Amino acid sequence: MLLYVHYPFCRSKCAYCGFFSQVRDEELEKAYFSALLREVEHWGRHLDRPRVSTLYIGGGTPSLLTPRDLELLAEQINRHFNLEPGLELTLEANPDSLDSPDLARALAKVGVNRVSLGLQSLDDSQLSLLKRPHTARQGLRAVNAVRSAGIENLGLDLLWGLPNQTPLDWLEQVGRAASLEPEHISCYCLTLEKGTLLQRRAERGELGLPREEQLEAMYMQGAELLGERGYLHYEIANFARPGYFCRHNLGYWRGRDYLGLGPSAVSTLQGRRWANPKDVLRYAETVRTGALGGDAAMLSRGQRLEEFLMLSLRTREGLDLDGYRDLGGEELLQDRAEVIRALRERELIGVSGRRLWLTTRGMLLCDSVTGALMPELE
């Protein structure tokens, strides 16, 4: 099983962020942390101390947690869950809260062996536009702090498709990030999430967003550059050196069971799915009353098929056609022969044996390709 913990607090709200997060509040944070420890105990008891292969602490900005709180959380999880040897323990971090070697060493001491660092950009003007709470210099200090702590699995997050960004600008960012020699690089295209500052500014016509052909050039050329630097393109937005794929996220894409803790966290166990409330106080009340998972619903056959196809195609290994058929789906090569032929002619997919995958350009157009292959269920 995969275990995810959501920490919902940040120093400030970024202009593009659509995740459930809010500015830090001391009383709310106390209520959150107390409820989180109780939720860990609840599920450990309810699931009979299940085995956990990966633990991912995301947010929000989990690097705002104090070393003592992280230690308490780690102890509680270890007490109520069966952590497998070689556990991958990832902590998301922002550079402004992880530019101290002492803090990075404290993370390593409680078992963090993988850090996902939200650089987003190494250009101060872009960071300012995104309302990020750090500078490019702080980003470099954070990288050095992680390395000085002996954490050997470092991932950097970058955003592309930013206002006024050109393909050359993006390639410079990718090159600078790769020169820092992280084990993993995630490259996410900026999306204008509803209700965010950037989305409102775009509606007012205040942002010069890249054109479609510029976005395609950024994606294709960025992927090519990272390949030249030794990074394998193993998922639509993710690149890693051999042996450093994010095991936690691979678990999601391969359809493994996962348990989410904290407000807004989603869980899928044994074909049932539920989500915690997107509000700290409602979450704490749900934990207090023992109503966790009360709205769980069974996934339908159609949902399971759609997710299997969609998630498989996100990865470079692609769709296992036998697995799809055995789950109750079509014999895809036969039933979608014309669609598959057209996609192959456009060089958007590849097929070999009993596996179908997206090319790099196909990954850029993943939603359209997946939609074309999606089953027509009654």
The other form holds:
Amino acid sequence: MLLYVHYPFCRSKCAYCGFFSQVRDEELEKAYFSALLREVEHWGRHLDRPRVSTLYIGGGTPSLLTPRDLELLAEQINRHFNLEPGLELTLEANPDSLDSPDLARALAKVGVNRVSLGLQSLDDSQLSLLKRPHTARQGLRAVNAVRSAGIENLGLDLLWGLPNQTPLDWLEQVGRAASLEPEHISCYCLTLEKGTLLQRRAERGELGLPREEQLEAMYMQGAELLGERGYLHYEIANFARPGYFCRHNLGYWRGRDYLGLGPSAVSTLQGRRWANPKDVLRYAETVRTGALGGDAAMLSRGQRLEEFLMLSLRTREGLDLDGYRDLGGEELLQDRAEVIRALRERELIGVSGRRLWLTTRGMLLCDSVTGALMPELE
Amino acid sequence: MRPEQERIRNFSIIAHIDHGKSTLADRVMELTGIIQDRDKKEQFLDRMELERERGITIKSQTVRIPYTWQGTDYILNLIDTPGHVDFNYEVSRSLAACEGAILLVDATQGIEAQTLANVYLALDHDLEIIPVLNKVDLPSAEPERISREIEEAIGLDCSRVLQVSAKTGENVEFLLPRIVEDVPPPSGDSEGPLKSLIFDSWYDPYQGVVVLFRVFDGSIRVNQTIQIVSNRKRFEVNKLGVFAPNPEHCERLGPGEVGFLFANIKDLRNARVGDTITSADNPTPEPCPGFKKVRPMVFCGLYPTEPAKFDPLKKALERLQLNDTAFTFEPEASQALGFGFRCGFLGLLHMEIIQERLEREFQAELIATAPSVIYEVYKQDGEVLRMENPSELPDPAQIAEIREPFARMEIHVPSEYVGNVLKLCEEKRGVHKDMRYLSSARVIITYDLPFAEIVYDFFDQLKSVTRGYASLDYDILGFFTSDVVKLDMLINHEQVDALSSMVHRDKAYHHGRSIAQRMRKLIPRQLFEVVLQACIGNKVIARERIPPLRKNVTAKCYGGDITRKRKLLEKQKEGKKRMKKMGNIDIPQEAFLAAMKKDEED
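Next up, can you give the form predicted together with its partner chain of this protein, since the form predicted on its own came first?
And the full complex, kicking off with our chain again.
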């Protein structure tokens, strides 16, 4: 089982962030943390100390957790869950809250063996446009801090498709990030989420967002560059050195069971899915009354099938055609021969053996290709 | 108690829509006491709810009005006539049943084109015409000017013109004596063989066909065996009566009288307007001038928005046809719209009325394609096809020529819009025939125009270039040789039958381009390229391309994002369900409709 812990607080709200996160508040944080510890206990008992292969602490900005709280959390998890040897323990961190070697060492001591660092950009003007609470320099310092603490699995997050960014600008960012030699690089295209500052600015026409052809060039050329630097493009937005794929995230795409703790966290266990309340106080209340997972719903066979298709196609290994058929899906190569032929002609997909996968160009059209292959409605 | 022939007066009211015909009829009925007040039914003559809404009477209905003048009892039969050119033939038959007509003109508006056409019809039937100006109570009324206009346009003596207000009732009491005095009593031989004219008929679900008729010679009795002259079918009269205004039964009706009958007639086609009823034993040697089978001139496709509504639509069409033999329909399958019907109408108003009735009765939305006309195709081998649908066009090598219908159009318009109207008519391939001034402010413009141009969007455009001040009337002249071509639309090199249309060669390029552009705007970009082509035969005359998408991907998708992402895909899939799949691309129905409906932009 994958275990996810959500930490919902941030130092400040970024201009593009559509996630549920809140600016820190001491009272709220206390309520959150005690509820979280109780939730760990709840599920540990309820699920009878289940085996956990990966633990991912995300947010929000979980690097804002004090070393003391982090230790308490780790102990609590260890007490109530059966952590497998070789557990992958990822902590999401922002450069501004991980800029000293001491802090990094404290993380390592608790057992964090993978850090996913929200670098986003190494260009200060872009960082300030995104309202990131850190500078490029702080980013570099954080990288050094992680390294000096002996954490040898470092992932960097980068954003592309930023206002006024050209493909050349992007390639420069990718090159500089790669030269820091992280084990893992995630490249997310800037998405204008509803209700964000950036979306409002875009609506007012204030942002010179790149055109579609430029975005295509950024994606294709960025992927090519990373390939040259030895990174494998193992999922739409994720690149890693061999052996350093994020096992936790791969688990989502491969349809493994996952338990999500903390406000707004989603869980899927044995075909049942539920989400915790988004609001911290409502979350705490739900934990207190023991109503966790009360609204769990069984995924229908059709939904499971759709998710299998959609998640598999995000990865380079692609869709297991036999597995898809065994789940009740079509025999795609036969039943969808015409569209598959057309997709191959456009070089959007490849088929090898019994797997169907997206080419790099196909990944950029993943949602459309998934739609084209989805079971048709009656 | 039958009235003496010389104490009968049969008349109708000729008026433009909104000029107050129904209100005047109400007033007359109130004055004579046959309806008590207006609380029963506003505007009694407008039988159907729809007619009331549109302010137009579609089916005629008679009312028998008893009236005493100078000590003598008279019977006035008011025969209501439809006001629109689409029902020209029915108007003509209604007028044929009368000896006189009231020409009712709005004193604030003046005489309109269709009214004028109906006055000419009345004059053709030798009717005595009584000019009446209505709405004289309104401050904007100009009775003197309008009187002069009527004199100039028709040559009618307006020195005794009556000035009334149907709304307030002012002067309406002077109308009845005028009818008695001016309208001649019916002639006719009461001893001769029965000769009566069917001037209206409709299907009643309880009684079967209701026939309205006017007796010319002889008399008609209950239990009599009658014969329909055109097809020699015989029926026995079960019931005979008059509308006064409610149906009142009687035993016998003689020359000059107007009434209704039931004779167990199930099919409206056995009692067509214009046909003659005679006696089976003693048929008349001289039937009425004969009835004309009216043929639809305008066609359009009607489709249910949901496939499941096909059968209910078919039933509704069948029901409508029971009451309207001029309306035709046959099943049609369209690649784009599924199963529906190709329907034929007398004209545009007829089409609109039918569509509205259908939507009401059928209580569902309909998709109506742009109206088209019938073409005559002369083949090399001498065969002549009447082509209702472009898909019926034979191979071009077999075609000697194509003829399209032309109409003579009379447009009445204030003189300041003459330039606009001439320009519009020229654009619509019109041939200028005549232009004359009714008065210094009003002009009658006559053009011969291809009927296809008229049904396409002429009315809308005329309205807009004259700010609604024009009125018009048209008459189909016949079919004339024309350089008409079939314009096909191709989506990714595949022809879409439903989008083919007949257009004049000079306009094909513009039309094809316009369709392709409108479709392009409504077809979303997708995984694969979409190429739209407009073609005449093998020649591509317009091309539009919708380039394939380059990027459509959710940036990140982890545990918490999965449900949202799946729902997004499901929504996308729902959307596709409403689209028509053509190979690997999906075309929204709106795109087909944009191509099949009128061009709204230019």
